[in-house]
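As structure tokens, one chain now follows by itself in the form predicted alone.
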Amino acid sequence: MNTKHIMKEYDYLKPSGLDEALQILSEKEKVKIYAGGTDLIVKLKMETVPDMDYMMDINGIEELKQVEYTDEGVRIGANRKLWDIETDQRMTSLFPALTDAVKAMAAISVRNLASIGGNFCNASPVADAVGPVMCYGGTLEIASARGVRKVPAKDFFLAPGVTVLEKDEMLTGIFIPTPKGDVGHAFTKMARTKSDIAKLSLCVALARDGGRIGHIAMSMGAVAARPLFLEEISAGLAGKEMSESLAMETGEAVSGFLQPIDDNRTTAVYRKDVTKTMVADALALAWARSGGA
């Protein structure tokens, strides 16, 4: 195994337009995007990338970088670079819960590298962008040369590596609607340092309706085979009166609900049993940061 140098020979294609793009994708087989190529270039290294005859860069592609906001919600291009979205002072306003876990993912050079589309293409378990999309019930863009469709962020990810985008298809946006009312929002994350993997990780966002949930939606990271959307727990807790107790029953349902794995950054146990916590402290959080008492 090498990790030094890239042993395998490749055609390199860089499209100026997205047009071009999609059309180099439904012309030729094999075709891996190059963004940040922060996962990408490692693989290549590690020779862990199967079938790749040719490797096309976006970065060329101003419209995959762009953010556009409205009344509606924000629109963020799939190029657009983590870094630049850490630093959006709009964005930390809206979305506190996606600025904190971009600003909680690696180091600052992988983070001015890294996209936010290339975090929801590589698929991993423990990518930290994903969950607060979902719960903010963000929707991916998705484009071929035949057309363009719409998946919501939850149903993206098939396994681990794999999602939902055809060999001809790219990410080239993320929607997320502007959250109304009395809202909050928090992001955990735990990891042996700060910039390192997570053993676990955890998104709440809600809305507040008096001294009741109005809506909630949970999501962990690192807990299964994909980013995990606690949809049926979080529809249970609407319209009930927020509580230290509901915060902490939450918290044993939601580790009861979990099936969790040994691997190399910590084991089945400690994810199960940090999760209670996790989630009654979250929950909390966001609550308060909504306004309640």
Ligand SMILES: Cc1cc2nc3c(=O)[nH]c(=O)nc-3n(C[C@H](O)[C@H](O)[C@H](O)COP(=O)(O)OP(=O)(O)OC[C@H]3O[C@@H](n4cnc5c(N)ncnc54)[C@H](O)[C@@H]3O)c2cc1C
Given for the second form:
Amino acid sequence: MNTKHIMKEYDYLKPSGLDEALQILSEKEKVKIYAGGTDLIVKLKMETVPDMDYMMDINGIEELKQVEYTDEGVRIGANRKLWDIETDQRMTSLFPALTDAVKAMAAISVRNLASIGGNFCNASPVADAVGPVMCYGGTLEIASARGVRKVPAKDFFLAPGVTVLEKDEMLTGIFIPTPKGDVGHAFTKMARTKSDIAKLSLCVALARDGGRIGHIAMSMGAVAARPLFLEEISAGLAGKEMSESLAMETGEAVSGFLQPIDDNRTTAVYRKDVTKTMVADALALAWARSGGA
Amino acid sequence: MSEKVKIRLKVNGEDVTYEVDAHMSLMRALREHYVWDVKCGCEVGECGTCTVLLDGQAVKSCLTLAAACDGHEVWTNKGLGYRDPLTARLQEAFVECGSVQCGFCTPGMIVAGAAYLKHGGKADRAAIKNIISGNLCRCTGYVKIVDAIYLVAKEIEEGRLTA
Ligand SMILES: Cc1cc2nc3c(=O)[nH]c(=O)nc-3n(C[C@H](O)[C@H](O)[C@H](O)COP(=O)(O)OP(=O)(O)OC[C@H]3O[C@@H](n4cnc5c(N)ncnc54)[C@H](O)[C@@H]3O)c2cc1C
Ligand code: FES
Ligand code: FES
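Moving on from the form predicted alone, please list the structure of the form predicted together with the named molecule.
Okay, now the whole complex, with that chain kicking things off.
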């Protein structure tokens, strides 16, 4: 048959509060969380989801959908829908790389369903919303019946589809600190068509210190087994005077550092090659946006 | 294991109760209950022909679990066409502009277009292309589909139609 049914059998659970959800996770085995389902349902139809006995729908939990701003930053509930994030004016003005990344994902009819937490927990190396959160120094809030812990976004991913989440834990929120000073950001993505999965994606967030780079963070998607936070190369740029040649050199350095693979979207050679210009361009763009000459 | 789930929802303005398998998509549930204007294409979120309005937002019904729709409101192309003057006009515009060839993408295109117009979308070709970017059409080349949505957006802007 030319149709894709979900063949897996499971029970459907819909807790109405967070405590109830955490209780379910601690008491039951083989529970899968359903947020937007835009990754999970596709995987179920392709039969790539491992054992599951329960589908826990978290859409009845209001607090997971909330967004809250303070002077320190923003806390985004894990199940906040991408559409609510990209249409949030305050989010766009504080974290433009994040809203640009979200707008570059899928189609509106997917973004109305998909959550930011699902993008993280699916743990694909191409997940677009991840890079900006890492570069802005975001922290993930992880809860279980045992308590709450915080993990820097950059330390969340272990391997494709694998995160630091234990089986009784779930992601509840994402905290991103408000950028300070003369900041500039850029998110760029190479894909076949606008809403396609990335062949390459890149995020830069920097704070300018006069003619020099103050703080900078860079990350890339679709170049490694997990979203790649370019910690050392970024650290090496702090304090340097910005110039066209610095941007080009950085592009070369990042490209040299990568060990991408060939896959059905593109080749390793393409990825290494295009990275050079992508990095140089994004650095220049972020610099210009920070008010740098 | 895997009990049936009873869901109450509003489909095209009518209160209905469906009994569905826990693993059934909203698209399958609708089609099993004779809502056949919701088309089944790729079933994995790529083509958009299954697009419906869920609580007023365009979503791909093949990616949505039916069980998760308990208490929610669904509108499809056909229901909107009967009850909603804006969508009825958009359907006519598709005919006028020659936006329908084989017709397979049409229900999803209309729902995506109607959602855009209802949310205040402007007569802006780039924005219209963006909102139908999740809807594939293998026949028309998209230009005439954009034309139709543009035409209705223009009519709203000129006050000849209310969104
Ligand atoms: C047509 C199409 C195009 C797409 N394009 C893109 C794209 O361009 N870029 C991109 O990055 N992604 C893309 N995606 C993937 C997907 O839409 C995103 O990753 C989305 O953010 C997933 O969110 P969700 O809420 O739908 O996750 P779900 O499918 O509900 O969940 C994904 C995984 O995370 C787990 N999970 C969800 N929430 C939690 C939580 N709070 N705690 C613990 N575990 C949790 C689930 O159990 C599941 O394993 C696309 C998908 C489709 C169908
Ligand atoms: S059938 Fe749902 S997107 Fe193709
Ligand atoms: S008219 Fe045939 S797919 Fe669009």
